[in-house]
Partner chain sequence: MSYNFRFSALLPYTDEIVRGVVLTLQLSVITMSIGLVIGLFVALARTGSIPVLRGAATTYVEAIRNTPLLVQLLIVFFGLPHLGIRFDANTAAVVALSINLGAYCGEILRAGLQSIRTSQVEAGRSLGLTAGQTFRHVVLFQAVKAVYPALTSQFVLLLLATSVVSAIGATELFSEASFIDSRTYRSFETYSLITAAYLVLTLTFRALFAVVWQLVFVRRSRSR
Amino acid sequence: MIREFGPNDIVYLLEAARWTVALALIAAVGGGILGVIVAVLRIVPFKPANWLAIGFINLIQGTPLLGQLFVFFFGLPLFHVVVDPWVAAALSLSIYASAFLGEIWRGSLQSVSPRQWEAGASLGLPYHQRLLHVILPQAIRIAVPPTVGFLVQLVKDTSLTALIGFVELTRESQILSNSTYAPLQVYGVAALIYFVICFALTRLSQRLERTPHAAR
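Answer block, the chain by itself, in the form predicted alone:
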């Protein structure tokens, strides 16, 4: 039965947007934890660790996110591991994010002048203390803009999870469009919600960039 697009449908879209934000947050946290590991493996003076990280990054960045979603959702059941859309979406997005965040943070760490490493070594600091107390505070400021820029993209990438049945903003928009036959209104409201979420992240990035840091 065809019905008109109304205020209740906007509420449905706003409720679905909660799952978009929740999924993006989970992927950012999971990807961030893995990304730190990837970034460290890329810069430690140990070649096998460097090769392992490079191979992982090339594999994840060289394959489409949609394919990774399908591997987790449709591939794991072949090995008798059944996952629901939530788990498949969270795992695939976290792994996807880790490869990109790892490279962003690796670049930020390596952009700090080598003289800073030398200064830490001259004070007798071991490698891990130089990394944590000398290099990392300076790299964080450099990493803020590209990190937030990727998180904005990650929010939009959550829309692909609609293809495995995860009901977030895009999937709810598809459902409402099919029942109201008002795709322009439905997707227009959905696009506005995406814009608000991404604009808020961009403003946060600008605020963080203006925050004074002791290490510059």
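Quick caveat: nothing in here was measured; it's all calculated off a predicted structure. Residue numbers count along the first chain shown, from 1. In this text, the rigid core denotes the largest set of C-alpha atoms whose superposition between the two forms falls within 1.5 Å. Compared with the form predicted together with the partner chain:
Fitting the two forms on the rigid core leaves the C-alpha of Arg203 displaced by at least 2 angstroms between the two forms. Relative to the superposed rigid core, the position of the CA of Ala143 differs between the two forms by less than 2 Å.
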Second form
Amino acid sequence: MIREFGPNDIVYLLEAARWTVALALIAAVGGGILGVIVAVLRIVPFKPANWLAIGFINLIQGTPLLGQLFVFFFGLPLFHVVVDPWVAAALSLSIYASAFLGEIWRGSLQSVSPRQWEAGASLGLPYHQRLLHVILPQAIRIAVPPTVGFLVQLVKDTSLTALIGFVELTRESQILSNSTYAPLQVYGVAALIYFVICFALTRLSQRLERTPHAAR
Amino acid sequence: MSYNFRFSALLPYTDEIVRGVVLTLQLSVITMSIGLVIGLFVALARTGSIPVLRGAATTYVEAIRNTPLLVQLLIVFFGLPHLGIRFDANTAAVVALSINLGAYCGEILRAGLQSIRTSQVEAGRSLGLTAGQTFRHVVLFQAVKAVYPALTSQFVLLLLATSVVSAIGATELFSEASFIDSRTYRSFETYSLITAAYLVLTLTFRALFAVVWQLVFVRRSRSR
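Having gone through the form predicted alone, I am curious about the other one (the form predicted together with the partner chain); can you provide its structure?
The complete assembly is shown below, putting the previous chain first.
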């Protein structure tokens, strides 16, 4: 049945946007935890661990997220995991995010000058204290702006989960577009909602970038 | 584990996969060409001194970079016909991807333009080169060198992003996957194989770009 596009539809879209935000948050947290592991495996002085991390990063960054989503969506049931678009979406987005966040954080850790390590050592600090008290505080300051920048990417990428049937902002727009036959308005409002979320994050990232960095 | 993996079921569809790869490459190259042209105009507008153009270019870049490609695609394919602008799926794919890419290329090229210091141009001119010669021998090489890494990785990202256009029924590698899936019911095998095909493509291109970088930029600047 075709009906008019009205204010109610905007409310539906805003409600669907909650799932977009929720999914992005889950992927950010899940990807963050996995990302730390990726970054650590990438820099520890143990070659096979480095290769493993590099292989994983190439695999994830070298294939389309859409492909990863479908592989998880159709692959998980083969291992008797209950397949729910939620599970497939959250899991594959987390893994996807971890490859990018891991690389961002590795870069941040390595961009702290080696002299800082040496300075810590000359003060008699053991390895873990140097890492914890000297390197990490500086690396985190370097890492924050690109990490927030990646969150913009992540919010936009949640739209792809619409294609495996997860009802978030984009899927809801497709549904509303079919029932109101007003695709321009529906997708326009959806784009606007994405814009508000992403632009706020972009601005935050730019502002953080301008704040003073660590010593180099 | 009760599932029998049968990748052999996909063997009769080699032709479709090859066709998909070719279509994806075509789509990427066409989009990259148009995106670069759009990007050049955007970069010039954003670095130029005309406020209206600068504002328009900034709005375009921010609007595109803060909304998902899929939504842009849906607007072009389903939304624009309501304004009387109609495309078939493949054209809509090129249009949406080019508009999307233009914003990213614009930012890369702008950074490239801004990375060349005016002292370089002044040095060229003071050596008696004409403006054209200064551009060709001094500016161009450095500018291309400055944007090359970002542009090539943008191309790889584009190669992966083209998979999204299967959502509106445009034909490329990923749409071949849903075709094969619908014939064989081997969803997992099909999508794993197609995803792996993208991996081969991106690794090939990355290697190719790295070789070109070594040959063109590293050697040449060393011999100078």
